[in-house]
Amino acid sequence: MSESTLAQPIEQALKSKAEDRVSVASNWQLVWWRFRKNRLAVLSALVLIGFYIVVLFPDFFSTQDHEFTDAKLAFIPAQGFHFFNGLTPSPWVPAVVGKRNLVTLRMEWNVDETKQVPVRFLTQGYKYKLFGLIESDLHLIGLADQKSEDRIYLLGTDRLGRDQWSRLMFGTRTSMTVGLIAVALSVILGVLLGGISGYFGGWADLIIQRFIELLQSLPTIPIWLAMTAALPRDWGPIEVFFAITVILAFIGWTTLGREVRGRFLSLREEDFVLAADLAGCSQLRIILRHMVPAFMSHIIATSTLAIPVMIINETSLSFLGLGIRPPAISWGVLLQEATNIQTLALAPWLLTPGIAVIVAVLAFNLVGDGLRDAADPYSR
């Protein structure tokens, strides 16, 4: 008997086993199996996981206190990080040397590549409270010699001598959290009001749809201007943070509400919904237990694509001075430092928060596209 003849039963057995595995798999397993085939989406998901690790531990990733100011250290250029000293794995950054300009009397800083400042991973630094509870001084990167007067400026400093890298870590926490919370509120409003509109119909459907049309017909920027201008100027960063989140959610739920309504209109006539109704299930249970899970993967994919829109909106509002305000830090607040042409000429590294915005938005879009394709049973 030939080898090909012997191999056929084995191949058929493996194929049958794979088909059995697919036939009993849940919808979430099928979505995951299809999603992980999209390597670009998986890579983008890893990038987002990295962003949200920074969101959880910004102090750990910071090299200095993000609130420390010293005008004498203004506009220090970014120090390049080196992992090797020759062929030896020994991380270091070049030192910065300052010299006062005799004409403008301004301190001018330059990177001196000939002088190395040794750095170390997982070392001690300034003290902070992890999650506001646990005291710690552990940082990802710090000086190898704690007694040294040198400092690390991975992304340089701004006009007040504040470390741009440390401020970027805290700005990431704010901007990424605003997008996530705003989309969560939008999903709640969209599913709730869209579900009521599609399931009950009648006057409820008429009122909700006219309200959605009213919101969608209003120009977005004037609405942002009006609602943010109504915020009291004496509000603290936390109050402004939640107010901006509510504003973004209030404007952003309408599209999902329309989509949920359409899905409910088609699902309410399905056999499993009628069977649940005949079995005596309450309307709330039918909606939450039977109808919403039927297209939960679509909601997740849509939400993933909505998060970058929220991030862009928050960044734009903060950049224009209408959103989160200093001393709070977000990507938009950091980009405010780069609005001056003279500042950009002196310190182009202040544009690095814009790179973070681009990377985060692109990653969210790629993950959203991957989830949408994975959740669509008719996609190829």
Given for the second form:
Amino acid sequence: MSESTLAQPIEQALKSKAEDRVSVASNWQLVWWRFRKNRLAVLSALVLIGFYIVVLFPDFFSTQDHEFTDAKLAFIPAQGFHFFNGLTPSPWVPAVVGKRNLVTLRMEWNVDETKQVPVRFLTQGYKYKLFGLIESDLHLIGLADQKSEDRIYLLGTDRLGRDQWSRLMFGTRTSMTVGLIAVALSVILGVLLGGISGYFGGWADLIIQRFIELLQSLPTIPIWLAMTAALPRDWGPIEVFFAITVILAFIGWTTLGREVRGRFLSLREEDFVLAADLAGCSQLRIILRHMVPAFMSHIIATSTLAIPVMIINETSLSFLGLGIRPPAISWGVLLQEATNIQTLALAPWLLTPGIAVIVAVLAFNLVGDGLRDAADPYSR
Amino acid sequence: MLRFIAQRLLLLPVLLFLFSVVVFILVEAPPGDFLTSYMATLASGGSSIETEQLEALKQQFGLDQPIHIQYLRWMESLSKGDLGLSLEYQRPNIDLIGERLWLTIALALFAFFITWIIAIPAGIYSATHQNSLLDYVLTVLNYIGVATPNFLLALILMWVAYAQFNVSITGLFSSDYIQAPWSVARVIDLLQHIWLPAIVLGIGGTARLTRIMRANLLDELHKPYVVTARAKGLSEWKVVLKYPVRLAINPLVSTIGWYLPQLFSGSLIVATVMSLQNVGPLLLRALTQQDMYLAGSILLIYCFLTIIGTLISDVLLAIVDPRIRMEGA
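Switching from the form predicted on its own: structure of the form predicted together with the partner chain?
Entire complex below, previous chain first.
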């Protein structure tokens, strides 16, 4: 008798224990286990969580009041951030020095690496209201010496001397929420209309399907532009924000609507739906309690993949000047500052919101792909 | 086949009618009309316009009529092939749109061909050399390609060209040829300029099509007939290209249906950033100036191009894959 034959029953017992764990796990647990295996998707999910923390606390991450303007401070270059002073951990940023150009009479700013401005983490800065309620002056990064004249310009300033980094924090808040709300709206529309279409069939199905086809054959970008151009000029930033999300969702829901309809069509014939019907469940209960959970994971995967499309669309619209309008800030509004190539050559840091766009869209796509692969835990 | 195309063509006027209503509502929707914003511009410039002159302008464009009458008047002239006058430029819209329309179509088609020329070989390579270094590089490039908005890519290219090489890469023609009449030299000049915007426009689609091609081909390569072909001693080239590639391209043909229209409307953004002389910037200006008949005409043309794009894809799909026709009949 060798060792291997002795070990076999134990191995089998272990294996069956693992199988037991799988067979009693809920649907969501299975999805989570499969999603966890995709390291790239998990990493991207962490990146997205980081983005949404910025969305919640933009003031905390800002180093200056994002609305502060001073034309004298225009086009200050990005300072660069140093964690160590020599070998001791003591964060500092180099000072910026301005000199008036005697030919153009414009202020020209340069980073002076020899002059150190010490900074601290989690320190006091300008006052703001957290969620518009709680007064606070806590910031992630602030000057060590509160009274000093120096300022922190992590990403430089734009043509009006506004701090690019702080504006980027607020642009992140707008752009990331536009995508989220627009997709939430299109999920509601898509599940509702796609559900009616797939569950009831008949003439309702016919009308909704023709309507979806009509919407899908519209040229999206020109129609979006026409819709946003039709918004009244005197609307405030919040009204425009919601109008833009509604406009984005209005054309975006069709793909989801089709997918939901397909799922309803295939599930309608399943035994468990018949059983629920025979047990006397109301139609609403059958739909919400029995059918929707069966394809919820797919909806989540599809809508995660729809968010980056919305973000790109919002950014493009705002960039063209027909989306979110100044004084409101979004990534597209920030990139508008970079339209002029001569300006851009002078101040390349104005392109930094573009990096935020690419990272966010990339992360959403990777998480969406991971979710889609994990969404069907019983496949394979 | 002919019946199928005829059915589609019969649907065209119905769709165009529905779209014309949508478009008219959209261009009519902003409060005020062109004349109010025109007067505001004049007032800010210190001059004003006579009341009688204003009334005359109003009557000329029918702006004093109720909305449904305005729509019917617009439809009436459209059915005669007359796109109306531009309020801002005081010129027939058809003259304004004319050449720009062909440049829009040319740009979209160029982008389309560049996409296919890059995406298919890249997809084939990725699938046949799965998990190789170049496959990973292509995958990373694909993800970045999908994640970069068109206008951002255009901005970055323009900035690099300007800052590093001190050249401007905007426009579709060099300055000598912008106003010149069409000639062989002008076409050559166009060809020298159009490829860069076309690449910018097509990059997102190229990335997506490469991924689709790779996935499709991988599915095919694992099928038994490929093993058989290999066992019979066919060269590796022939094993891959003879059947699996042909089968993997079929689903790509169905992407034309959304890709071509997407290129038409996407060219608007690229054109605005790179200041190309196509209908995109014209539409943008017309929309902000409330030049409603010009905006309406361009929007309707976009709708028409979208429908045509879908039609072309349906027909191509029916030619490439006979099974589709069977289902339709």
